[in-house]
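In the form predicted alone, a lone chain appears below as structure tokens.
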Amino acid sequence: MQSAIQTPPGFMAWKEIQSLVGSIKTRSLVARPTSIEQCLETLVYCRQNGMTICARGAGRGYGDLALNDGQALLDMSAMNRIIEFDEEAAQITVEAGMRIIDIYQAVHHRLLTLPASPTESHSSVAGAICANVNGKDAWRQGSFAHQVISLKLLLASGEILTIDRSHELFNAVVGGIGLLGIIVEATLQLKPIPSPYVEINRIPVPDVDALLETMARVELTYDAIVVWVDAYARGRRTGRAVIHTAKWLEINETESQRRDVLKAGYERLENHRQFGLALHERFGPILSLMLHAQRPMMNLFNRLYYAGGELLAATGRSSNTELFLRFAFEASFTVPPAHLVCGPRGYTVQLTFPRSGAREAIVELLGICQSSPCPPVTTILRAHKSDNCLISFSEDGYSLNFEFHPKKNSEAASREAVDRLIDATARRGGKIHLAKDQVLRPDQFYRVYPRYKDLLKIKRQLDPEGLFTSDLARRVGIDPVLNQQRPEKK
């Protein structure tokens, strides 16, 4: 750790900070800013004593993408006010530490939502835009990126750009993992709905085949679709899914109905949260006991959840009337946590693959997954569509979520399994989430992303210092190459 040669502005201190996941543990110095000023007095300080800089919003990234061990973190949870909202045009300005769910108190009673917003309510903004976050309406609405209008960017050299949609820099700011400069405003595109309540089905489907069957059909009508999927299951089993879509509602009521009703749902909320981490907290360690008998325990949960689904779909109540909020963000709040899911050596790998081949590849992948000595304990799909960003996951096709809980005495297989999905992956044209990575090697990332090498070279002209970094950066490699490349100092 490089010590400071001088002393820290007063809204800065040395802290532990770690991964949601919770097998990373780091320290750095935390800035937590409350203005512009003050970032660039956090640069200014950085710089002075030969430290990079990391810009961490909610900490919601499953990773290493917003740690800096040994460094200085930016964490701009303090910076969340709105700045503008214009309801005719259904665009919204914030500050870069807004979290989704503040955004959602601020305009869904007015009958605006706002898409891709992932399942973790509480990330900030910007840090959806550095890591180009989904939602669950992925392939109908696309990444987070198709909802920024424009956003402001805090470089090296203290200037401050606003970039548009139609900036050369666009692309490589959105889903460019913080490497470029620190987001401190950004406007977003809302979209307009018929009332805060959606239609809820529950769709069990015995194999791949009826799976991307019937994907394939409900996509054209619904607007939110997630889907559990047993990774268990083997031969014609594989594949096997429940599928939960949702569509919006048109229900009639007053401003102030929708108020009363979705002020209860954001208690509700709040409340599954806080009893979510006591009970988490209190049977945790029972959670862990249990997992090393992962393999048959997940079997029987995923055989008794499958048949759960058929017996709603059997008797008609597959169905039923809730509100968006509860169908987009309960599940982060009910379900065990991923620190207690993954365990102490665990993570979580994200995997987009075309939807060309998309059967083949859920096959492998799934094949790969019950080969391991500890298969995913939750496994999700998603539809998606494609952007052009430099470092995009988003793909025209679908990704499979997996949550992996390794043990001591098989660590090494489990992540000789994990390096097999990843070659797979790169094989077929797929990416890896960033957001959601602790595992990548360079040599991985550079076959999954290899317009790497452009975001670099803008890099080169934005931060030739190389004063932004992180974890994540140097894990995959990104600093070493920008650092072998970068002219000597005479």
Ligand SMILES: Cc1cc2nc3c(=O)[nH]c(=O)nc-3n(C[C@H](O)[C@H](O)[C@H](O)COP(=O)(O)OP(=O)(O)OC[C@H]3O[C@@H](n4cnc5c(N)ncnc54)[C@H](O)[C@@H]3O)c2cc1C
Contents of the next structure:
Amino acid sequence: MQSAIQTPPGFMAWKEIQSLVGSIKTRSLVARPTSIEQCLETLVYCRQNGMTICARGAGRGYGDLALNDGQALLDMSAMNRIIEFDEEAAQITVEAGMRIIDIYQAVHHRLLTLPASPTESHSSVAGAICANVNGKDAWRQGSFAHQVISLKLLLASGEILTIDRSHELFNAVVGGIGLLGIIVEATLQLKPIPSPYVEINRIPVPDVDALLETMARVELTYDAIVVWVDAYARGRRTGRAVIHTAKWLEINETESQRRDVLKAGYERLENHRQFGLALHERFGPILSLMLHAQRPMMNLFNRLYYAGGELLAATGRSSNTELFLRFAFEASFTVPPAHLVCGPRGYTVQLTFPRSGAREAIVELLGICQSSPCPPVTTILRAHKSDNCLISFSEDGYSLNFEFHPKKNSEAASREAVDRLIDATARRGGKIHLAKDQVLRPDQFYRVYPRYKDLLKIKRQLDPEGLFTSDLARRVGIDPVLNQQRPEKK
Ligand SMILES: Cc1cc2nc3c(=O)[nH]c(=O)nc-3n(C[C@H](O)[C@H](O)[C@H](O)COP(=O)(O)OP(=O)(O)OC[C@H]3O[C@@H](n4cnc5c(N)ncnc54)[C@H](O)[C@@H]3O)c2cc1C
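The form predicted in complex with this ligand, contrasted with the form predicted alone above:
Next comes the full complex, this chain leading.
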């Protein structure tokens, strides 16, 4: 790379950028391109000035995977147009920065849905591809990788490659956390649905055996599932949970009726989100303070939540009809969302384990949580299906998503418990979701993702100067040009 410092293009400016809940604060030269030409211009500028680039979608990952402190960020949020919608084939081609919720707004009233959508509906398509996200339908529809038909990748050389599912780079780029190039466009497979409604059921299960037996049954007949787990229940109650299931319903409505009902649904989602944010703004500090008594408080909350589930089941009110939107995107368990309540010192760990031995895994992982001075504030279980991506979180098994809020005086002991969770996961061949990670160290990353070597091999061919990187890549030790001289942070 040359070292001459030039003036950045007009659409680039130095800005403070922080992680989702503000625990990581960075400063980057941010470009917000509106065209592929401006993406190229950014590449040229960065190469000429010895800077690295990290693409950023909507910045809805929890940690540092879309941060690049002291270097360039390519904010793709303005590249958010639909390029083509082939309704007959149920396929949509969009620019990289288009958000999941925008795709719903474009196609859901036409009785199409986008499987594998994460709860964070504001995530962008390219962000979902690069982190290979999963939805509440993951064991049935697979990860986001399964929904991608093809994508266009802008390489460090300036060349644009079209990569379809049969291309040798497909499984490296999908899930590749943006290290191989900039995704500028993607074509996704949508799924026909009978209506935008689902029947929702809440099934309380008293222990881990009932949990796994019921999961095996509901996975056969339902379309989406998410499980609230009481991580505080011990002994014979270990694994006590409430399983939330959803099944698509056939409901006859005209398109204009669907449009109206969905419009109200989107508004409600947005109101709910704003309400959660407002609540957090007003009462966040109090809620966070209350979390100092998290063990008794969350223990009580979980008991009440489970008892509520039992009461609904006993009185025959455990099922109702809802818009799928609500089931998929409203983090209906907690308002405001747990990650906000957990605040800057909080973090999330989502880990997988295979179906065989799932009982032992759940008992061990929950046991580790209970031995921690700060057990998780929320614990969610999902079922998954594997894919072939080099860096893939998905496997045939289950995941547990823990939201931690360590107290200041027990941060080290809490971290020690998290290390034991990671060790127990690696021992079983499980994975840690990079979209949510901010704790993995290089030794842990290499154990969990041994195929990182294959990714780096490809990276050295496509991006020999190491143009594309991120704070996460540096943290987990997969920035191949770590020792290279970088310009000083401004
Ligand atoms: C409340 C909440 C709920 C969530 N629920 C789920 C869930 O259910 N399932 C799940 O799997 N995840 C979930 N997530 C995580 C989130 O969906 C993912 O992190 C997703 O990747 C975020 O998308 P984004 O557009 O914000 O990506 P960013 O965070 O901006 O980026 C993610 C990665 O993609 C890369 N990238 C982005 N755009 C491009 C591009 N154009 N070219 C190349 N690389 C690019 C970035 O460099 C980074 O490595 C949740 C997050 C939150 C906050």
